[in-house]
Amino acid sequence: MKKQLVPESSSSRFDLLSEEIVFIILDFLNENPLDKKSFSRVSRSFYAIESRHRKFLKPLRSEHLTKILNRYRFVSTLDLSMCPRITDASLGVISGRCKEMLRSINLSRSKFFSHVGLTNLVMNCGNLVEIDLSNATELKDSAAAAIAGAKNLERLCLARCKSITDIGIGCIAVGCRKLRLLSLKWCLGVADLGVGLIAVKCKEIRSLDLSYLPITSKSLSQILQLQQLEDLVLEGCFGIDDDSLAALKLGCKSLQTLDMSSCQNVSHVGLSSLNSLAECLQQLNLSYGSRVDRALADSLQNLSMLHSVKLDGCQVTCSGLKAIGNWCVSLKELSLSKCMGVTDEGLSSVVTKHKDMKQLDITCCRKITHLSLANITNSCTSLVSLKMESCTSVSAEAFVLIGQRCQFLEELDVTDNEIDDDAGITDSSILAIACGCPGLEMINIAYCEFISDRSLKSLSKCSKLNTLESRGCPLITSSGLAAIAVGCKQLFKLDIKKCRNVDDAGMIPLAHFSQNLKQINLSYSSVTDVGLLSLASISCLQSITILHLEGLTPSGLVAALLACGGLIKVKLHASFKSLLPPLLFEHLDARGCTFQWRAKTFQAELDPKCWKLQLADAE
């Protein structure tokens, strides 16, 4: 018989449930992070059980680490990406409390610790399998040597650790033989020697990111001999050329994902070597590389397992797109963002053949019209993500087709879709999309100037919506924003820049209902001290941009910044810098909050459409 909890004197029937049953209930409370908090308040026994059940923690404040870890003693995954100020002492607390229970730690945005703290962590937490040290630009080879002591480490991210060299990577290669994932992106001190040592010593590597490293064919040939390599990122590796890819013919039969974006010395001649991966390669990124013509498309036609292709920023020809349309594979993802040369004829030839498409990015394809959108929605009815910012030749009526035919859509970007400053996307289009796409999670309607509160009220029915970007929509008011706050409680990112009819009346509902909000842009709105201060009740709020708020005073700003305890990034106009007390900056810096200052005047702000005119000239 399962052991049951002993009920307290003032117990409820819930206290009769076994701990195993309560654990099962807690397993279902993952959608909203506040649900478990509410659950733990039901009774003392639930409070105790919830602390034993929780395995993942993401603290907002580093000063509370001791108290948090005293309560949650069974944590195996610790995400400190929201705690910028992590010191050696902090790592000492973690290693002392978590010990062998800790398996994963994320320090990707943390600073102020050194190799001393890492050594302590590695020595006391012997079961660590994952460490993320991204952005730790001050760490040197001594820190890499400390990491080398984590003998069970399987996943390590050192992205932008620019001070680590081949020597430090050599230490890791020798000490961490079980590595399966390694990111060295922007580790500019690492070259062929360090990468070669990884290839020789870490035979279990599955995923390797070498973006922007000064490597050549010498180390690439060694990497391509790894028999279990599945994911390889070579973005911006300018030392890689057609001859380098010849090594693909000799091995690496397990490669599933290859990113060669911004490798501008690779042509269709080198890409023909990918045919040796015909039975395994599934995802290919060639963005900002060679011209996509028929020769290039034909060089890839034998990749029978390929389902994702990204060609962002490439010059694309109609014959190239037609050749892609004739591939025997069934593409699930195609990205043509900012590709010059995309026309109705070329795009339609692709989407009408690849009907299982789930993700399509045609951002800034300014030559396509309603014909392309009609073919997209008619053929690709399983679309989950559609990005079509600045497709300014598509008529407003065509957007209604998205709601009528793409019921599974979760992500939509229709930023700035006006036709030559005439009528663009309207409330009718958004109403159709909101009604037809109930699972929508993200929508960007920025600079769609004819959208009003009607659109926001219709979108409030999309309960899964977590990201709303509506900057530059002058007809939106506090009423529409209130509807979003009430209906979309999972909202975590909101951009209402240049929504000048949004004032304090819109902030009050946000403060009450949007407790998951993490990022907000209030620039050029009509929010004052009162509205800004009301946001302090949102404990998750981490990033706020407040430029050119006419109703904002220095005293009101100080009060709001002090009250919003979870802030880690604040973007302000430079005019406030001399008006705020130095002690405020010291206090917020101690909390790990950073400031970004902007000096642009209201009148001098760049017209968001200027870049489109430049793009049109280029075409």
Contents of the next structure:
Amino acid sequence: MKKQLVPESSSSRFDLLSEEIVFIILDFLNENPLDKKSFSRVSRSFYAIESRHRKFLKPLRSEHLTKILNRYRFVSTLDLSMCPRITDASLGVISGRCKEMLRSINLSRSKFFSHVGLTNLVMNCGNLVEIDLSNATELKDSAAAAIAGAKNLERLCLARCKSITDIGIGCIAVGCRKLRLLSLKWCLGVADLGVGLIAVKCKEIRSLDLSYLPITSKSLSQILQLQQLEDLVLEGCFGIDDDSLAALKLGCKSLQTLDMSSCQNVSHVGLSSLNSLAECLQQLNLSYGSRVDRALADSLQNLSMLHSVKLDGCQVTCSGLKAIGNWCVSLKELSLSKCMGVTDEGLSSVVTKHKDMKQLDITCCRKITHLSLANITNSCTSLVSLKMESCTSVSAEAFVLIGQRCQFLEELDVTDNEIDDDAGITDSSILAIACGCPGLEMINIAYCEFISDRSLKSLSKCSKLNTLESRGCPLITSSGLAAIAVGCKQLFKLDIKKCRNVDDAGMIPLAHFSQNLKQINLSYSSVTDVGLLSLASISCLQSITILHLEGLTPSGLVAALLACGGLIKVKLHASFKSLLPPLLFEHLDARGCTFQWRAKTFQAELDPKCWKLQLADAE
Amino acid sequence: MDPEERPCADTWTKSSSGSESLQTRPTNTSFNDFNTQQTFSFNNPFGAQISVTSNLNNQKQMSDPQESNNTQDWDPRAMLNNLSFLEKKIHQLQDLVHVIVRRRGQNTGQADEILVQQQQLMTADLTSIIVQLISTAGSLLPSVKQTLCPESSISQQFGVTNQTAGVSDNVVFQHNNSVNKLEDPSDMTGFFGAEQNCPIEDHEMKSDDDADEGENLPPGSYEILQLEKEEILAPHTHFCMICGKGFKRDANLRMHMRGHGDEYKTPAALTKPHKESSSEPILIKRYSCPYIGCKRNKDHKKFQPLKTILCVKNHYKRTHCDKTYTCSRCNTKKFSVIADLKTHEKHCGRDKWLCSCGTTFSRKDKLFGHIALFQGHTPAIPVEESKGSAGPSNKVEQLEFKYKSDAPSGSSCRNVMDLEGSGEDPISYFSPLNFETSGIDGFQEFPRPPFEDSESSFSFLLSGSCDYPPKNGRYTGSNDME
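Show the form predicted in complex with the partner chain, please, the one above being the form predicted alone.
Next comes the full complex, and the chain you just saw is listed first.
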């Protein structure tokens, strides 16, 4: 695209522009990552300008790290989350090249470096503000002590660093006094002492994630005295109970977001303490907690700033929903996913009052009918995200309303919406949605059996579409997929599992046009070696799931795996394990690719009715 | 107190303090400003009930001594303690029998020697249970108590007052010939012959000179004694009149005396010298430290007296002497009282929580409290971990291993070795009295210092027979009484 815009001969004219102006032009070239690539290919000077301009880098392979860091000398943000094989040597390269320029580094998903590399990094890159070490399960307290040397650190994510204990956190608390964001999710070695010391030493903390930590009211009371705290996540903290929340009454006038999902020991008695946060609390997550009834809804009605409530997986009563409808605030986000007891009456009373609703999740609310959907589309016209998987009582005509009224919709999940064999989402519903919601980015139409290529062709008009899940739609063929590939250049996630009529003919346009595709599921489709091999030309492809492809041979698979250099996750049937050469595994493992083996036998086509009926019985 | 004395000292000091207070109790009434008191009763295994009065400041004083005596006669709490003790004892015995039954099942060709030993152990245990039961029952009946009263003096023969020759002049030997067969010490030896390897526990007496802070005796209400420096530091306080050999305690001296002739072997000669419980009020004795300017010196403005000779000794050594004993493990900590060193050695190296300033803590929360308090201090990462070999869990394993290697062979051997090296008369060590106190279980009755680690050092004993109950929480407070 850019090549046509900037012909070779006019490069001299561009030389007249100052570098700053070209930089500003480049700032606008961020819609498609490939655009900048094209720009840099124009000429030597463009190449140089582009390499000076780039601040953010997200390499797909760690082996080229030296080269790209030589080219991009002004990178301040380095996202290595796509490189699962970052070693101490790689960190040595980074700290040697980036020096003081580096401000942010993301090392999540890699566990091959140690405290030695981190010490090196922290020593050389004194301006580091952000480090993400998620999933570095092997890191010990010595690594935490190394991080403590980063005096300017403001954001630190240690999610799933299971081997770090209170001692390591203590080092960080003492060393990184400027911390504003800290995530300790799943750091199971950290308890009251470490968290308490964070509260004592790091007074700047704005955001704190303490999910699944074995903390009690002892450290919670200290945390709640942090004057700047805005965002607190306490998901799955079983040590927190009603009494612990009493500490809310004392301090913390700044808390804006509170996540207490899966806190089983908190009831509406404890939640009444939230009233002291009335002036500040904006988002509240009480998923998988106590029953949402009138008492609970009333205890929250004084929260005057509240605009987002998540109640996933809670038992909900009609009176509770009505009480929520009577809140004086106007909710922008409501999540009732997997809530038992959501009825047309209750949901309608909520959506008719909260007209500013932008995000609504009513997944698995099986009792609601077209009445609710009519109310939703009627009053919440600015809806951006609607998730209504398995709302099996909603009739086909109701979905047309979505296309007619919700023009700002970006996310739609209508997975598995059908009442009988002859009802449910049809092509006409999707047609209306595709026309009415041009900004659609994500759509899930899995298991909507009546959808055909016509739907896909209409969806191809939504140029921003990046996620398409059409699992289990047997009417879809390669031609529909080709239309999507051509129309939706942003596509990065595609699920065509159990689309039996999709074959190699669909893969070739995909390989050609969808250069942003990262994740694909081809299980049970009719794709063969040829189709798979053609996908190898998509350089950023990372994850493929290829179970039960009848046309797949071991040699074809080997060729495809070798050709897809960026793969980090492959889901394969266990029978291939013995058929593939062991050397291949070694090679792929060295590249950072992991295999997931599945031994499930081929299922012809289970009657979806039977498990649906079971679910209905259970309800 | 020296560790060599520990085994019996714990029980004996207790019973001696009991006997002291038996005598001093009447004097309490003479001090009416002695405002609050609490009464504790201890049953010792030999049936005598000794009431110990102590001023723990939470019970109104009884004005009438007789009345107070009556209320002290039967203390339901003591009874409960006795009963639970008995229950424990019986369980232990059951365990022992179980072991024997199992061994018989496994190995029929067992050595007779072990069998005999076990039988002896059981007999001893049973005897102790019976005696205890009778005494418990006896404490209920006033009439029985009266008849038991003389026996209390028998029991006193096993307790030794801590008075040094230089201080206590009014020691009266009470000749009591009505010694019950059961309580004949020579008989007891038979029971405990099997237990030649009884471990000798080092008892912590650290609280001795610190714990009496709460005591608030009005000046003049007690007699102040002051020992000279030489007396305090003298290794022996009891000397044989015939050969001049020195001993730390008079019981050991009496055992020694048996070698000098038959006249010293009579029960009367072996009886603990017992002070005449006269009706005239005896002044409470308190001690002063000879060091001028010390708070424990009687000339100090805020003088706080020391309660016992033992307190004087420990206080003087700790405060005014060089610290000559160095810990062989860390080579940094020094002590002037050898018992303190031994206590430290038990914990040395276990302070695994380290701060960047070099301070170590035995508890993680203490370390974090320290770090929260001081700017710039940070937790230090243990060396093993930075080498990548081990995390904290590994450290625990190491500790456990150390523990195990300590317990079975180490501690028992070391104690014996210590004893030989110290020049103390080994005979006293193996005397029936000593074994009795460490073997028989009656002394569980008495408070055990809270810091001792009984499980580790006793674990090698025959199962059940000599097991301490893990720490008696209810007794820890009362330990400060002496």
